[in-house]
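One chain comes next, on its own, written as structure tokens: the form predicted on its own.
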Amino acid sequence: MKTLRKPIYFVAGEYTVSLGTGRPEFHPKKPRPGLEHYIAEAGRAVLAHLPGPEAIDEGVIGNFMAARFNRQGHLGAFLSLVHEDLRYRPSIRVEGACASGGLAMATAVKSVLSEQADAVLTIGVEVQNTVKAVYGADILAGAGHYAGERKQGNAHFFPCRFSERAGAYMDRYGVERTWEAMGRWYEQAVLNARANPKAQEHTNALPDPFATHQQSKPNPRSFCDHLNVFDCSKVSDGGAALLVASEEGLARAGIAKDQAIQLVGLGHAVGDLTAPPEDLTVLDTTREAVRRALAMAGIDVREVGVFEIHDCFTITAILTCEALGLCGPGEGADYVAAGNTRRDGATPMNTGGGLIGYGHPTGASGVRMAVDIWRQLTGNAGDYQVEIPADRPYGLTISMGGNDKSVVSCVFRRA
């Protein structure tokens, strides 16, 4: 197994609101925020945290589908949006579905283990809420095999891929405790996101969201067979932004590495996009790709201490929980219905909403979650700090595009 050649640290974590339904600013008719917005306001609160822009040598981009929703591309070119004295630096746009996020991080530290730069502010950015939910979830197909699924594929395209991963693990392991599950993912992440002032969910006021979860039976006829609209995340427009740093970029920073986070382990892992799942209660690219992240930090998954993973729905909660071998095939479902990943439970995960909760602005999210690793290995989480043991001082993401196509997996620790 390949290690890292340097040490490689992350640091100045920040995030936008993820605005969208639920916000009680977001109003679908009066205009809103573009992609030059959010790039400005996640890389300026990054900047902050600097002496000045001389500390940055690149910039990475990652986003989705603005050439759609936005009819832009070239989005490497806004780097100088963040601050004029930007303008000629290196700075490039990656694209991998909702792995966007993950690829970009992923990017930025290529770029500071071949020593073209020592500082690569990395950024995600989505803005969907220009179009129609339903047109949007026909932009949004592009994340899978357009040419081969998307003619037979339900009008919500991904939300009845992972419907049926939904209804084939409830033939296999339970329709009720799997239907459970789902309903406690998102009650906790309801729960999760009323800490965390930015999240789309901040504001949801449900009394009980696990029992609103419950009595929302699937519509096929109006939605999907196995999913309700409890069960996936939402449209989010937002941004989020880092540094990426070897020692050299961290001192010209004039940050100390206490407040940073280190990268000891990173997992890149990309399925056949033409070829249907093998198993549709498997999710083998996260699984290879964690496998190759905890492999290269030389750590099991039990030594970590808090989780930031990709819940587009409910049920790719329960079947992450399987993928990261937190417990056997069939058992995630009942690992989380135990509680084992609130924030006070054995496995913390998505203490700030996750994707669910806070929202998947699809490009910023991968980057999202290395903030909220940032912060709570930091000790600086706010109202959902979760107290992370001596015994387990990781913390780990995954960056899922797709239909669990492409994965992006990266093992931190408090540097």
Second form
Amino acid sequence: MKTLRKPIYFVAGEYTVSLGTGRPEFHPKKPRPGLEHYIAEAGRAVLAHLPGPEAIDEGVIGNFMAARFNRQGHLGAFLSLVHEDLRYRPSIRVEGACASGGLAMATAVKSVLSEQADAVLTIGVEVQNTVKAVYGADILAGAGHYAGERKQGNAHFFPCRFSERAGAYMDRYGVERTWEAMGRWYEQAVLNARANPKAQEHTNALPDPFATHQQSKPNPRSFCDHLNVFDCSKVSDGGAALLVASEEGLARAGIAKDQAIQLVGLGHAVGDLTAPPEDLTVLDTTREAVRRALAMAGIDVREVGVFEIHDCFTITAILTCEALGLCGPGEGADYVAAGNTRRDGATPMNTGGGLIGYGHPTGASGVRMAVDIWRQLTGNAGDYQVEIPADRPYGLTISMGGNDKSVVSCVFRRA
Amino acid sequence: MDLDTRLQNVSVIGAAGKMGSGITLLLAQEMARLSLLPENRGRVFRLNAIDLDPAGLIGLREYLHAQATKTAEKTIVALRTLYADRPDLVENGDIIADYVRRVGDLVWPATDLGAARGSTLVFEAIVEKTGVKASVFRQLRDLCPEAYFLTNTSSIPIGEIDREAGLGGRVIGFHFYNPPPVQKLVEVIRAETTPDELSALAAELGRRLRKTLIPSADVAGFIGNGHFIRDGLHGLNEAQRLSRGRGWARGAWLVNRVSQDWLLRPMGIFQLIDYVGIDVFQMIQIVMDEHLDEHLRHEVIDRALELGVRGGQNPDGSQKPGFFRYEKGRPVAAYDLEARDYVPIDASWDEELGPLPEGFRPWKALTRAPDRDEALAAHFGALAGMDTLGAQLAKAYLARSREIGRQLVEQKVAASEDDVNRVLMLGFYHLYGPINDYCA
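If the structure you just shared is the form predicted on its own, then what does the corresponding form predicted together with its partner chain look like?
Full assembly next; the chain just shown is listed first.
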């Protein structure tokens, strides 16, 4: 197993509000900030932790589909929106569907490891509310295989891909327990979002989110066979950013090591985009990426104290618990329903709301996850802070693209 | 000839009007759907949108484009199934664009009635005047020898249209409510001469358009306007009574307030007359007054029109001034018949009505309330025990509305009390039917 040839630190993470339905300031018919705003806001928030732009050697911007959502390519050259002195620094945009944020971090890590940079400003961004959901579904479907599966696919392409997974899981392991677990995951996402002022569901005032989920039966005529809207992550505008640095980069930034987290495991795996899943109830690419990350870190998943997983849909969270090895096949539903993944559970997940509670500005999500892990491991998570047990000091992220086709998993511990 | 065959060549007369454009949209969408079915490949579907107003027909194109887009977006899951055998159209956006183009392409605008030649299904939605309709139908009779005619008249007896135009029974009343794409209700009126085949065809069309069909006897005004005109006359009489010493503007406003909030209706009676158009209200009055042994005209309506106060809607759907002047859809000034001008509505006018029944929740809040029936019972229960001016007016209004409803059943215009109640609830968005036990 390869290891990282030198220590890599993640620090100074920040993210913007996730703007979209649910946020009181969101109005679909009123003008809203664009990509430029989110890149600048997230990047400048990182810069505020640093002595100045000289502490940044280069930039990486993770983004999925600005070319269609915003008719904008060439995002790398937006770097100097963060600070004019960043002009002429190297900067690129990285894409891998909803794993774009995770891939941006992996790219930054490679830059530092190659010794071309000591500090990389890593930004994730997506602005999706530019089109109605019915057209956004087309754009997001680009994360699947256009020539192979789009025509046969449902109008709501990705929800229905994961609805198939939910249906297969229900068939094999039971409808009621799966549906209950999906409702519990939604409830958890809302409760965590209420503790995170940047979350899209922060002001969600449902008296009983679980009951609301359970009462809303899936409607195949207008949506999907096995999912309702509450099972889905949000349509969001937002940005997230952090600094990926070597020891030298950290020193130059004047940041004490104990304010950083260290990357100790990195797993990146892709499946075959043209092939359907071998088993709809298994996230095999996620399983492989996690296996590699844990192997590099030299730890067992039971040593992880806090998780940020890619809950694009409630069913994905259930399948991810199994892919992580926290429970066996068919046990993910009960694992979630029993409360293990809540902030007060054994393995807290998505403590700031995750993709369903915080929101899912697709290209930003992978970076946003690392920011939340940084906050948790350094005790900066505010109202959604959980206790990190001394014998489980690690945090783990899973940034997934498409139907479990590109996955970046990271393992961190406090430096 | 079955419905699908007839739908290959359709004409809508008055297609640019408020009702005609909605009817055109519904039919064009159904025809577009048919054109996509594999068994209809190669068949031509054509809708002649005929109107005297060229500007209106240009507006119709814009309306069809916007509305068909909305429909396609809303029904995209089903639409993708219809497009399953079109490998060139992959994304939702591709399919929506093709569907909208298809709807637009099958509509042929025309300003000449001759464009209807050869149509097998003809919808009429022109001005509510017997003579005008009869004259148009006489021409259509010869232009379209095989056609069935569906008239959107809201008041003229179908048998009379048939006789006047010599249609030989090829006509049925198919009365949409405004706006036709949204309103679920269609009143269906058979003349004595209407053949069973046409009745069956109308029923099938209603199902296709997902409408609720309620039969009415062929009596001027039918059920909907049979209630509305008499209900409006009650409001006019009450306002006239109250206007003594207060002026017309204030009297009309008080009756409007009571008929909206005390009766829990979506809008007050004078706002509703403005919405329909004072001129349209008068046309219906004239038809009903001529045919029925009952005085159904009102001097205030005639006077308002003489003074050029007409109501009705602008092409963008906003309300034109009528008994009230509106800002953002809300009445802000009331027309004073004596001063011949609008006077601002003064919040203090409402004071003499007294308080609303305890626990009042407005119509909108109750439309989707799970406890609607209980809330209505509580509201009218409280009202029954009140003796304010507002309560007196409301109780008299309820009683008159109930009397009108019962009369429609007694005179066999409606087949049942339930039909009367459903027409008012579906077509007028009332929360309860006029035939009820509230404050009885």
